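First, one chain by itself: the form predicted on its own, in structure tokens.
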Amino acid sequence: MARTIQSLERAAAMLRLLAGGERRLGLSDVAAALGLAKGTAHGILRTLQQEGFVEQDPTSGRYQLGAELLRLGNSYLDVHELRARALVWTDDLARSSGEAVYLGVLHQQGVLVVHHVFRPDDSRQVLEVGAMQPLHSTALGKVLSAYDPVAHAEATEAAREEFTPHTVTGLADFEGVLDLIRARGWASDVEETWEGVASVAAPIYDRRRMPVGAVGITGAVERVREDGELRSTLVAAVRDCARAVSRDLGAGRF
């Protein structure tokens, strides 16, 4: 069996035990409830102190949970609720198009993939929750850098791979990739990560306007093209899907 942090289970401990009972705990009361020396709980308390997990009152000097496991929790919500919020549009959108769908959000310098609907055909797929795609080359990647200012960081700062002989790698003609999306309202990737794969993506807002995510189809080049452009029907696909999402996490029409 895999050998365990003790430290880590006893901050674990700590972070269950001020989520519940009491709304503050002393020292004495972290420490007695976990069977700690005071030492030890008050080194754990201090650490999770400095990560602003845990928060100390200054005049009781009683210990709470702290203001960063919030924003970890919405982020964790923010998800999840993105997620609930598109399966049946994503299932819509897998049956409308015949292609398979993806659902991204930033995650460090990538996109995450939180949700993938199969193709609608007997084919042997590989589901891909939990994958990460590039930022400048993939149609959702590229969405959320033209959209979303920490993306457009990431995307910018960073060393942009050559997949293939159609990557965009240069600064300055990323930029411009990045604008038109803005200016048209959806991305494309046609054999910029894959050979002989496409894809369309646009964003999706939440209830304050901000971009939160992406929704996107990937399919043979054969098959989201038709005479060497993107099928105009599957980016009309797509932009529904992300208004629908979008107008379900309350950002209204635009």
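Heads up, when I say rigid core I mean the largest set of C-alphas that superpose within 1.5 Å between the two forms. Positions refer to the first chain, counted from 1. Given the structure is predicted, the values throughout are model-derived calculations rather than measurements. First, how it differs from the form predicted together with the partner chain.
- The Cα position of residue 236 differs by less than 2 Å between the two forms after fitting on the rigid core.
- Remark: with the core as the superposition reference, the CA shift of residue 14 between the two forms reaches 2 Å or more.
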Contents of the next structure:
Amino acid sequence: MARTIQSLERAAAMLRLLAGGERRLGLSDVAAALGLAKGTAHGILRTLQQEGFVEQDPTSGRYQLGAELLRLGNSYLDVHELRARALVWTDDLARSSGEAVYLGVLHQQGVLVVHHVFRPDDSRQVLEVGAMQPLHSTALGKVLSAYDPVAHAEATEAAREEFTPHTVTGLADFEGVLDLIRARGWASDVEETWEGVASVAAPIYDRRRMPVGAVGITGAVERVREDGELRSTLVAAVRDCARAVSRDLGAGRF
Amino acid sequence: MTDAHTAGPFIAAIDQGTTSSRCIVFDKDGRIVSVDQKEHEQIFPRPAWVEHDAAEIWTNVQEVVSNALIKARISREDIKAIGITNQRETTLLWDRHTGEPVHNAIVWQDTRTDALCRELGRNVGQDRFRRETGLPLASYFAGPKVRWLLDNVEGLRERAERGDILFGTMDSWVIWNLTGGVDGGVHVTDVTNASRTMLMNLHTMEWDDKILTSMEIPAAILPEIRSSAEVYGTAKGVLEGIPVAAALGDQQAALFGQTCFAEGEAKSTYGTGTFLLMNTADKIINSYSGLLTTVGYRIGDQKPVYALEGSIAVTGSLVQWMRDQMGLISTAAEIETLASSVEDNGGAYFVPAFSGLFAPYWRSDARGVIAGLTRYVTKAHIARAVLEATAWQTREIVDAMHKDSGVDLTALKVDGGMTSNNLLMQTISDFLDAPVVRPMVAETTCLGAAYAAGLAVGFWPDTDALRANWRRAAEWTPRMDADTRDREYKSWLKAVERTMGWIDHEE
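Switching from the form predicted on its own: structure of the form predicted together with the partner chain?
And the full complex, kicking off with our chain again.
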């Protein structure tokens, strides 16, 4: 038999352990159950956590299975399937809002733009499919950080670069922003990533109610905002679009 | 759709398609207000025969129109005109006194007239009527289907000669019924649908007596040929009083909906198969490269606009084949994921000549090949080759159009389901060395019918107003260097060569 890698075997054993009867286990429980030194167990758990396969409860410090595991196997939604389902709705959002539309998913430490509809005027625009956006400052990124635990971990653990004076960088402030997003169901970015540019975005769910992506509009701050507030019609149009795509993916009415 | 800020008045378009009938209501900006759709039965009486029940289709059309109005929460007074677009070439004969079809409609895909077409070619072959009609003698077109019905339905020829029988493609059937049927329905067709019968002369825009004689079709059954955008009559029933004001075959409607109003403008619709049409203005261009010469549209009493048409038999269906027969992907969209996992085709080329090579080769002895295989090639390379096959075939048709017309393609406007495939669109742009542009409304076929109807009743003043409605949703620009493109094209052509002569004897 070919040689096997001991640390992978141990990682697999940990996942099996966490998938068993007791859902949340502390570091010493894991180490004891598998007969490992605490330091060794901690190293493996941290690696699994980084990959999204394991999550740590912030208050108790106990470990549980991570959301990334759910992405594996059947529940995995192909991003090109997502684009195909979103096509009609995002076209309509661009038409009704008069702004460019972006659809993004979590990829590594940022937002990968998987679909882009031009702003419906005759100006020259470049297709931005394949471009990356930051998680902590853009509307798409903040939606993902608020709803997807893996994105949340990426955004909270990485250094949050200050792109403009409006970028929220402090951890407590950032968590506060995410709480507000979860309460309202949508996120905004008013000159937090690019000067003069504002965006609004909302989450897309699949049939398992898993957050699989975010959709939003981006435009000049003068158009997107009115009397110092984001235009409510734009917010409504973005949320309608996100709901329509989610319905197409099989998520129930909500 | 998602918001109600659009206000009337509106135009309704009916799309009587191969698998379903749809009604879409559009507002003045060309935005979709509501959609309803219903599928009808595909009837296969024998292998390679395909029929539709025309009575079922008419029932479905009435239903989708009612439902579209209900979904839009508007009444018929808000609708200023109705436009029709339809599956082309599908052929129906019905009794003018009872309104009942004498036989199921024979669908364009049905090949029962293969032998008849060879017989009609006599010693000249399939180009016998090409000069007059722009078409080769092939089983798709309506004329031979009419002849088959007259020969095979008992007593039909006598009834037809007595003037009791009406012929029509699906546009004629829908318009006749919409405008009252046995109670004063108008029996008309438009120039685009008439150009697919093989019975109309492209130069005169009238039924060609010589061809009618050759095919033994009595003139009494034929509808009046009208323009694509004029008021044919007013509707009865659900749409009481609304002008029926446009008819266009589906591919021509897409050309119109994509606002390809200038010479050299072209659209390509990527579905199961692909249809590429290029506006050639007032020029009837005889194709020596295996393309079809057809009517693009005619607005009222303006001069007709002609088009060259090339089709690719296997595009979306190749992706479906990869999914259903090969099991390499689980959804059609995944082909892009698989293909994107590699940088190039790894030397593999896939020529999907599943039932021979079509334009510009027309070789029925060809069969599909995957060429250039080495141990290095993975399923991801094959997926890439699958997408490249659609792009190269587009290039071949564009080249043929250039050869026939001398007109350079400036940009290709695309629509249809496969436009959601970003890698495919980029590849097409790379291979054509021209921009590929997707408009914001995907439903260009229905939009074209709505546009033509709206023009006829003055809802829109002119084609410039329609152009102003056109919005670019995405544009892909070429990124491939010329050397790579040329080298790859050469390899593709070598692969194409290897498909030919696979079948020893043509039947």
